[in-house]
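To begin, one chain is listed below as structure tokens, in the form predicted on its own.
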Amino acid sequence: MPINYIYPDYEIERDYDKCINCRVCERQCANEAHAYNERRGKMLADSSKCVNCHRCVSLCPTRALKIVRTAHTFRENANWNGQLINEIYKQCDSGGVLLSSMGNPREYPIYFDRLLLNASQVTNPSIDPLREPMETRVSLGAKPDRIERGADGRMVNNLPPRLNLSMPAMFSAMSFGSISYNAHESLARAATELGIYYNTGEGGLHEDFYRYGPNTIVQVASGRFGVHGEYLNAGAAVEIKMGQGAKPGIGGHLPGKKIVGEVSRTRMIPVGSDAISPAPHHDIYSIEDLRQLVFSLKEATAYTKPVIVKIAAVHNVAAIASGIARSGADIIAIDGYRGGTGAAPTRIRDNVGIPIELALAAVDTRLRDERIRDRVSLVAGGSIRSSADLVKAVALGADACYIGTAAVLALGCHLCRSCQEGKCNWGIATQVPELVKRLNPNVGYRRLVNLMNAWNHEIKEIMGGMGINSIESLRGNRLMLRGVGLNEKELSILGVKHAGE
């Protein structure tokens, strides 16, 4: 065989017995992996475009189609595996940097996996979320550092401008170019019903899209794709996209195969063009320019909204949070290694960066010792895949947690990471409009909002069992959680003790 075939990762596996030749993975296969043979009379697959995203499978009438994993393999070792080989392979034909979607594969420790919840018995006794009243709605935003009353003696209101949430969750930010029109829908329509927020990306809002405002966070980053005037008061908050946790220190880019349409429009970019966000904000170059960033857009929005700064969890993220705090913004949004992407640069994705949990955890630690942890809200992001990950994430200090992954999950992704090929099967990463249409933003917003909703009474039953009965009183409380398996460093900068003490 030649030096450069690499043989796919998976194979299609089909029944003849049961294969009907309907065609219907021909017709709903947009990696053509699949093909009618007239001469012979049956259905063929080619497995080296299967890129294993299921939709042959979950549409096939006969259930006659399954993905199965390649047997084929090299002689690997500990230090040498097939991945690495092919991924080699790949470079010396390309020349090119690899790409890749989605969050981070590698096996690095889950912290979230090694930290168990408390639970209250006898002394403190649980509570029933059924019977008795649990709040989980959340107020984003500073807190000022004292209360004011007027002359009557009534309290005067002098909170800044917040955002009010049902439940301690966000959808992550998903541009408009990365993910489709009927995706941005869902999302939207779901945040309104809920009663939480979602977020733009960095491509811009649609005008459609402008009566979900309330329920809008728009975003501002360093390609500045789609900012103007009338896009920063549309939205409840606006955010500042300094990094993600996908690709840590680097720009954004959206090819040019996806800026089409109603995407190169809403951009302001011209079709065809790739939308290449630099590295760096060109006008940030130290906290004191961020503070002139941030007090900008408050003046654009006469300062009724609060600002948020995103930024990717890495080493030094305590004293860069810190920073932020003093820099006037309102939330610190905090985006872990693990958090998932439409396209970015392997190696970046696959090494650079911390756990969420970790970089989270210290935050919270430096901004209470510095007493300054009232100034800003957090905002914890990079894989919260669970309402029990979100609850351990809020006890580790966060106010409220993105959701990103499994949002797109709930609207039929499968977790092909081949986003970037612009293809997406089930109508979510891609502009091709007979690949779009397949979602519908009527079932999809409702799969959004009945995960969201099961995720709140999950919450709530949690709490319920360790007795609290408000996220504001398990915010930072780390004595509801106990670390299993962990060493003295990492319980250390978790803040919490080991099982058993």
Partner chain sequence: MKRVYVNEQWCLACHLCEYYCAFANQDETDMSTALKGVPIRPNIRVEQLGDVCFAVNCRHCDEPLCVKGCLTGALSVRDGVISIDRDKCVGCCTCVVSCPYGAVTPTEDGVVQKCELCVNTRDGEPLCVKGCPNAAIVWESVVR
Second form
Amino acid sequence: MPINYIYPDYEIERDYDKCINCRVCERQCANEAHAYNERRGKMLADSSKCVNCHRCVSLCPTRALKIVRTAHTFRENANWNGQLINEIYKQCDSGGVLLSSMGNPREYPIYFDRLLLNASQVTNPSIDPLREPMETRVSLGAKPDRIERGADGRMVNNLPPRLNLSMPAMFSAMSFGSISYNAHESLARAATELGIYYNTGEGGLHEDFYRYGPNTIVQVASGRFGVHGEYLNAGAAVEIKMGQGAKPGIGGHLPGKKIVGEVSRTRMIPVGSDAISPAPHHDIYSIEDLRQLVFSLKEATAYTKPVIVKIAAVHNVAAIASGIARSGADIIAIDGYRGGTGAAPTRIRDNVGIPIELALAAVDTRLRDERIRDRVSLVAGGSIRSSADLVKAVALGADACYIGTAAVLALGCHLCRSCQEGKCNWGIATQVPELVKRLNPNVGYRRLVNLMNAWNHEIKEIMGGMGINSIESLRGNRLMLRGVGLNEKELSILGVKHAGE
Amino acid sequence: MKRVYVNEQWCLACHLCEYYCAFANQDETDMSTALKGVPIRPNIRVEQLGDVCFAVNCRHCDEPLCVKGCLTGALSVRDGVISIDRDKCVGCCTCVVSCPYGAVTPTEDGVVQKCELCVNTRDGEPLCVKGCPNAAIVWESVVR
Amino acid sequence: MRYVVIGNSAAGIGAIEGIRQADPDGRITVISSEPYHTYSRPLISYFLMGKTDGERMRYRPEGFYESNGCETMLGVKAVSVDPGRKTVTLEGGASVEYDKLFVGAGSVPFVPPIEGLETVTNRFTFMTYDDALALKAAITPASRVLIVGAGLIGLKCAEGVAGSVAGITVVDLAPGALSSILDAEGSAIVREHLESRGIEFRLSDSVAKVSGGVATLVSGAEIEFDILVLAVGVRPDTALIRDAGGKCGRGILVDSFMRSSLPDIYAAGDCTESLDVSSGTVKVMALLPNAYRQGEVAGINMAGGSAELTDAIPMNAIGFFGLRVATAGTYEGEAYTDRKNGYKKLFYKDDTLKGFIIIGGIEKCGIYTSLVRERVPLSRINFPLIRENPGLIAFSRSYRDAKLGGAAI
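Structure of the form predicted in complex with its partner chain, given the form predicted on its own:
Following is the full complex, with the preceding chain placed first.
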């Protein structure tokens, strides 16, 4: 029906002067947007099939392709923009919930961009990280509140199990199923080489990756997919996922078509069955219930591994975090509303949750106020886009950050936000063998390592400028931040002064 | 010595290696100008059947049947690279019949062509390797 | 160590390069009755066509003998070998001592006993550079050339002179062109192609007698000619070994190490006969690729190295006016014929490819050759696929990984 025709947002533009008809665009587009037209002897494109993933643009040997925003427009209206109108049309057609992926794309304030970092001048010296030692290692976990001594007066090691990171970053939870085997291998190998951690997400751990266990965080979520004793003990820490920044209050739904072969085996569910993670954990309705699961997992791992509780940043986050800190968890991970996902209802992704910067500051403040900050480490996630974001998050109170979107970008993701289609042209968010093959982990892991090493260099550079030689000294050090263009309320929640103050 | 190896596991049958190869062996420095409207004659070729695909080029064998069988002495091993002297080749194609990989190709010009690891091209190193989007083609020394 | 290499063509050069792989220092003396730097014999027809010249015909670069430390005695014929005293006697009586002797004497053209042959002044054989030079000097644009023999040599000669003479007639007793390496259909394709270029054929016929410029065929037909080329075949030159008491069949008998039956004497190339693994029979395989490989194996063994040739097969690549012909192995067993891209016939038996004839689309046919040479069990590859198109895709993944993939990253 003509009424449901939606003009594509982006159009494929081909420079026919440059195009040599090598057809790599056609071969590489899983959406079949390109086709060679025998009769006209040239390549033609159907922009309506294009998801703007740039696979063709990147591989075109003569640089003949680009994707441009369409000039096609509705009559301009600040209230009813084109996207909203088109979404109405789509729902009129499908009668269903709109799905999308990756993080919240809407124009809410990005507080990281309103926070500025300090640097030393005259009265305190800055440090040259190329000449002086600069420490970015962090240790995550609960800290004992007192020193214990034995009968002989010697100190007793009462340090609970911890995670030791070479730099304050870890790869976020992304399940095998939502991402490919090769993506998982890339993350696992990169984490191992970097001396940090990656996270299985709720998809179990493929047996091939048990050897990366010392750098693996195994996740237990509401669907309990792939969870068994060996799995829990395979990693360095266990994470209970209560929520996800991209879809707070919502469970997960991995469609049956992605539950193929190895994914099915690893998740321990039949091939082709939908993997539905319930919205809540049905055994957790209170902090006390959470405490039971925390200790069940500690019991199952003989108290040798720290337990992380991951929540989405929501309105009451500070109070919830306080409860989690008292539940026996060693680490709290907070996921902001810009955090990515392989699939989420669009309305949830775009409208639920709060910014990580505010959540993190509120939680850190609350735990300090309640004098329980040392009981837990804080990990912040939900669109840490650069080393600067990471440094700001640490200054707001994070011990470390989860890096998700930036990591998949390193693997080749071009943020087309079509993960839910399962036809990722970059071999990341797909289980189609010929697409999975496109991500060579030998390349992928190297790019991840490069990215993290680059960030670590930058972190050291920034710290040196501040005159700080250990990341520990930066944590929660909000004096190193100044807000710009923020109102009193925002500044007070962030616990920072305005620039010029 | 460094050779080109193809890892079937990562080959995507995108055929870019063929185009980069064809380009590497031309004097023209702009790829569009070099290849537009001309059938390419690459020295590396992708074979594909169903989901199995891989590229094949000269293996620069240690015991090269093509060199040993060459009637004219046009094929020779220079620093481990099996090279062809186009001036000497008369296109008899004995090498084509000898090569177990099908990596020497007859041409209409009356001389055969084959991969010479780009030693004489402006890049000086194999362009198929540089152009492979998935590191399926690598150029390295492997001790066997 | 003193090495003496008799013969300066592919087998002899192979022997020199083989010796040098195992012994960089020993003295090598090369003796050849031809006074030239090593050249490629098969190029003499290209020389007539003008596709190559004396310079480019060199089989090895100038300086080859110096860089390989060879002493040369070119234009000197070795007339006998004394395996007891280990000497080679040269024309004129001088002798050369050896510790290890290599014989790559090649073959000699067979001149059929045709009545009246002595009456023909412009009479040639077509095997050496001298033959080509003489023929080239004799032909004029008005020459009518009669070639006796429609085999490889005769037809290459015909192609070689085609552009420079008034007419060519080829006579052969056999019913087809290249009948020793082609079947009837293939033979017809080649003949028609040559006929389209103006070459006339008189097949299943032979020259009964010649007189001056007229040949009378057995059929009674008379052909006038200015130039007569005798190309009915060649015979292995076994004299040196045979006279010294070495075992010979049609050629000098050698084993897979290229040893003759005489101590410290090795032989290779057109003068020998050896095992064709495609048919399992011993035969003369007078082909340059075999000559070189045999020579190389001989050389390595002469110099104390260790090498063996266990996969020799007949193999031909030949072209006439752009028409490419490739053949290998033996034509026995069942046949698979494909006429989609030229003419292709594969012969297979006992789970192995025995041989093939391809005319036209010869691309990648070396893969077939390898199947013949290596006796690859067809049940282990995708034969229905590979018989349509030669490709490595028909092999197993592990085979390909071993051959193509090297990176262990």
